[in-house]
Amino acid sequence: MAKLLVYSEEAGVARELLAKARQVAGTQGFTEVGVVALGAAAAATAAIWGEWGADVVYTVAEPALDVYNPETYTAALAGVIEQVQPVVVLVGATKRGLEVNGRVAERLGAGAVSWCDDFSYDAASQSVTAKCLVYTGIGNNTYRINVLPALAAVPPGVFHEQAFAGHSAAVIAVPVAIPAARMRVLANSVKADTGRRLQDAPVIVDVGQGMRNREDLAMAEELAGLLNGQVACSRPISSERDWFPEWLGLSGLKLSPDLCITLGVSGSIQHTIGIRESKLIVAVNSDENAGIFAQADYGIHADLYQFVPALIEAIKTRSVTKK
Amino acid sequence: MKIVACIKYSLTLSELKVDPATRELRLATTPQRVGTIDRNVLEAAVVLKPEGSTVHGLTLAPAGAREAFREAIAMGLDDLTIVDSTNWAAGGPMATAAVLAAAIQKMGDVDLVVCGEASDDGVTYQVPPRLAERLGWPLLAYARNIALAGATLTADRDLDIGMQSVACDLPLVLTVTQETNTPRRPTLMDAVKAKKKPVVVWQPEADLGLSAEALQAAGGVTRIAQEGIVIARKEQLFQGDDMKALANQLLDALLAEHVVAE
Ligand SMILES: Cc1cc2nc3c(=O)[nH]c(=O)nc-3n(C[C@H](O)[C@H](O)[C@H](O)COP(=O)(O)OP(=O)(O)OC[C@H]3O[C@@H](n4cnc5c(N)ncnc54)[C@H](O)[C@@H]3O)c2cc1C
């Protein structure tokens, strides 16, 4: 019996692993993939995890699980993992996922890897072998672990969700007890959903800390919208600036579109590996050393407050469009 | 109040090559340094100081890097204690957060711990949890907003989707990111008393009771591959004062690789 259990707090990241796990499960001798939900309400709507991919949905359902509490779902996720004896753990690597992840461990005396991108399981030898990405996205690691069981945390991203029509799971109550958290939760505010699907975007124009003001964005979005495209940024103009919800790198979204035009972005390791799979990257910044040329196909050594109007205007006279 | 710091001396990731041809990590020639995020710790420890409380630096790092932890020092902390790895054969986050929790056991009556959310190099994200866990403390991470009044402390989380408010009891184990202040530049002043504080050096073995191999055995995960990531891009740089040259010189390109249209 090798199970192989997921987690995510986020429903979107629970799919991505999951249709992985459905993938996989055969070629590698899973005999069960399964899914956690954690709280009343998810425990309520568990059957819906079936066409998702999963054989078996492990519910908690207490209500105090409702609100995100680390401690609460640190206690949930470990009791879940003792009753249940997966060999995988996958873990969506959200903030979330990632503090969950390494005490779930620690608690457990499980072995735990971050930023997995590949993993497989060997019955023979009771080891999984997990592929990372390590400093940041500047090398891969492998590791062997073989103090199961093995939580591997997969950045958002990796993975892509797939509906599995028809299939159906079995819903299995597990009683664990939650302590009060000693971490009180005051209040969570949830940024607003733009409902934009960046993924889909052919064309992303990504914008960096280079851009000064808010009212900028006005020329980042009308050459994005002549391009058929989206507008994306950094994770400083998310956190700091507050002028999206999203952001893109190793701890946001990785995107692969057609063409990635950056401005006024440095080129941190921890920003361009969520652009790297672009099939082609335009970067624009008006420092002649600034790392992000060695990472872009064409890279325009300019102010892009005097270059990208002259785009803007250049793409309107040629009629220059994005099939 | 005692509070804990602690810092690591990391690896300057943006001078992290990988050889083109082996695809090896140039880990060896790589530069070192205490991290920036580590100076976002240390900003947040002392900014939190209240009256009469003692700041201290806590690293597992060689000995012999010390003078790489001066302007540390120099940014508020009390004193440095380096939980020497020269000689340490485990690696891997169980074993960091096994030894900073001995340490901190050992300083005793410590009332409060900072980490970054993660280190500059590392960046595995388990080290903090897994502290708490040892310690068992709650762990309030990615603080934001982070004030403490007599023995509760509160903080905006800065998670994916939002922020989280909270409120903690000490003592716990905070992380902040880089965004959670702007860490002080210390003066010629500071740099001058940093030399008198007091730098600790420990041996995890003898003066932590730890063992590396058991540590190593217990934490069940070994490297067997490492492999740099080699992504060739064209590199093709344009410039000049001519803006409407440069536009149409990009457009030219962008229509020659057939990703837009004319
Ligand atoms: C653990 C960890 C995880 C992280 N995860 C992420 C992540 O997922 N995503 C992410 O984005 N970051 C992440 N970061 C932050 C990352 O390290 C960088 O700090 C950040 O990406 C820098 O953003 P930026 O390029 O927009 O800004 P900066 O680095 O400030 O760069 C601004 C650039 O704009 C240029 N510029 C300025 N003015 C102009 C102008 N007028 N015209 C043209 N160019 C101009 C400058 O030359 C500079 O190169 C993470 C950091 C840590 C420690």
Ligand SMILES: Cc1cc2nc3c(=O)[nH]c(=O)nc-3n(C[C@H](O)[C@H](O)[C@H](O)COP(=O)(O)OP(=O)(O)OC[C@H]3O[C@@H](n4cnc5c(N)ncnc54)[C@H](O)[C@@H]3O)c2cc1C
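Here the structure is a predicted model, which is why all the values come from computation and not from measurement. Numbering follows the first chain given and starts at 1. Rigid core here is just the name for the largest C-alpha set that superposes within 1.5 Å across the two forms. First, how it differs from the form predicted alone.
Relative to the superposed rigid core, Ser256 undergoes a CA displacement of at least 2 Å between the two forms. Here Pro86 does not count as shifted, since its C-alpha moves by less than 2 Å between the two forms after the core is aligned. Taking the rigid core as fixed, one finds a CA shift for Ser120 smaller than 2 Å between the two forms.
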Given for the second form:
Amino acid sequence: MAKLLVYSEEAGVARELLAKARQVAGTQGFTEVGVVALGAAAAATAAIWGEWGADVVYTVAEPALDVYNPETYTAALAGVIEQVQPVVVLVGATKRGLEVNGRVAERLGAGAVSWCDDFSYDAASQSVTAKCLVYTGIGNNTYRINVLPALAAVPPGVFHEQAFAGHSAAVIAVPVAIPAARMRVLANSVKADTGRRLQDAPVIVDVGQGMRNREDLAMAEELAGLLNGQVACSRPISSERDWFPEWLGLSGLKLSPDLCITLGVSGSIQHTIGIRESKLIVAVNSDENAGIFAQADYGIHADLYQFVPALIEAIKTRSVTKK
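Please move on to the form predicted alone, as the form predicted in complex with the ligand is already shown.
Here we give the lone chain, stripped of any partners or molecules.
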């Protein structure tokens, strides 16, 4: 009885993984698609997962899971896997998911891969073949995992969620002993609310390291405002300059707006993975050899400090003319 198990602390990512699990269940011999709900809040809404393709929801509602700690979450997920005995476990490759995936694999002596974007299970050989992104997405490696269960960390946005109307799931509480964690979480801080979610914006103005000063973001904000959009950034702008709480890319958010305008973005594969689902990409860069031009539908070889003010003025003039 081959079981496929899904886990992510982010509901949207879990839905994506369930859609893929449901898709392959009938073709690769899986007899059960399960999802893991860790913590009291997740357990309280467990029944909804049937509508997203789960046959069974395995819950662990221990109080120790109310605050995230990698040790307690590792113990909980490992405990569920030991009792359920799946052959494949899909884990969302979020920051928490990547942290827990490796810990669980080490604890169980299981096979594990990261940045998986496809997989297949061969019942005859009892092995899993996983295709994984390497070199920040510029290529793929194929791995054969012979030590089961196979844990595969899957980046958000690789698969697409799908509702299964009328499908229902059984809810099973799994008794897992969670030892006291040696690591103490001293504090948790919530990211500042930036207003409308980036995922909901129809237009994204994406700034890179070509934007020299923080005060220069004002023109990017003005452009975004005129287009009913929002400003986002590449990883260095967030992690090194600390201008934004989150970034776009392989290790960040992946968006699919109607229009993405990149300003001073070089175009590394790691970043463009976050915007490649955009319906239209317009790139502005002063380097005519910038990699972003290979990804863009329209490329503008210009100094953003000259082009953006001119574009803003043109939009304002056209708006006045239309009135």
